[in-house]
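Starting off, we have a lone chain in the form predicted on its own, written out as structure tokens.
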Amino acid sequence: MIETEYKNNVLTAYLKGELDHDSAAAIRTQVDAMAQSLRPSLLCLDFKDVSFMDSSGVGLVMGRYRRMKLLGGALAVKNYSDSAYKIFAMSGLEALGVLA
């Protein structure tokens, strides 16, 4: 469901499969724990292998954005599909400057 990599103070979470309410909760728990312990300057969420996403994906991104702000870091979202981009843009994530 998720693989992570920590390199040069960047924590990258490679998301895989379907991103719905249940999977988002598990991802949130894992990513938040790692971000809390590692305190990266950047958390990168990579959506390359996400096959489906509902509004839970937006919630996941927004929550990680807030969490990284509290930790003094930043968030980037990359490799998202065109359909995910539309959902992100409609929800205002594009205005936050997190879409890479």
The other form holds:
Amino acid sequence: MIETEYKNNVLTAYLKGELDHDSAAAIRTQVDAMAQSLRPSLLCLDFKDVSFMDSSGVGLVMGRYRRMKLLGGALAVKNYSDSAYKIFAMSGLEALGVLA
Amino acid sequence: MKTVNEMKLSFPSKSCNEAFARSAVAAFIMNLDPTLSELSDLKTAVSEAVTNCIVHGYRRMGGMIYISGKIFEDGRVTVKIRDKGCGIENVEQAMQPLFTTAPDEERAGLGFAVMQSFCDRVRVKSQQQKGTTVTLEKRIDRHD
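Any chance you could show the form predicted together with the partner chain after that form predicted on its own?
And the full complex, kicking off with our chain again.
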């Protein structure tokens, strides 16, 4: 389970440790369930404590972007590392305007 | 070119082994004294290749994944990641950024693009119903 915070209609998920295909599945399930019931206007994924990320991180961000759109909210991604940014940039994710 | 060290690993295609595989490869190259960025690049590339074996090669059916690593005299490292899964129908297409056959699982289609951008060379050999071998090559510069 990852730590989350819900305040002023903003749901923040504090991602932690290594983000890969294995760990992304559990994060996705938890964050989606919370977003579904809380219906925040903004879902914020905080990457501050992510020590490793592969392209599963892109799938996680894109999937949450689509889901938040369906729920009528927005997505923001913050505190990601330079190496995570390298992978985000490859995906064209910047064009979505979610990278803080 | 003379090989100065080598290793072999095999493990079942369980997703918990993605972390094991990249950490083991990182440990293998440790005495080359890699920079943090070289280390993270190779770990990321290995993670992508192993995830491909699990998600695509074996399509959740399960099977063994084989890794062999070599360190050469000139600081070059090669890591071969092999599965005996379904193989890739069209390697050229599979290597295109954003191409994926598993969108439902939120795969971004960036595996090969990441491997290519984080390594000096990536070779892919695949035969349908026989399996796929990905060879990553990266030079670890000496820092003395």
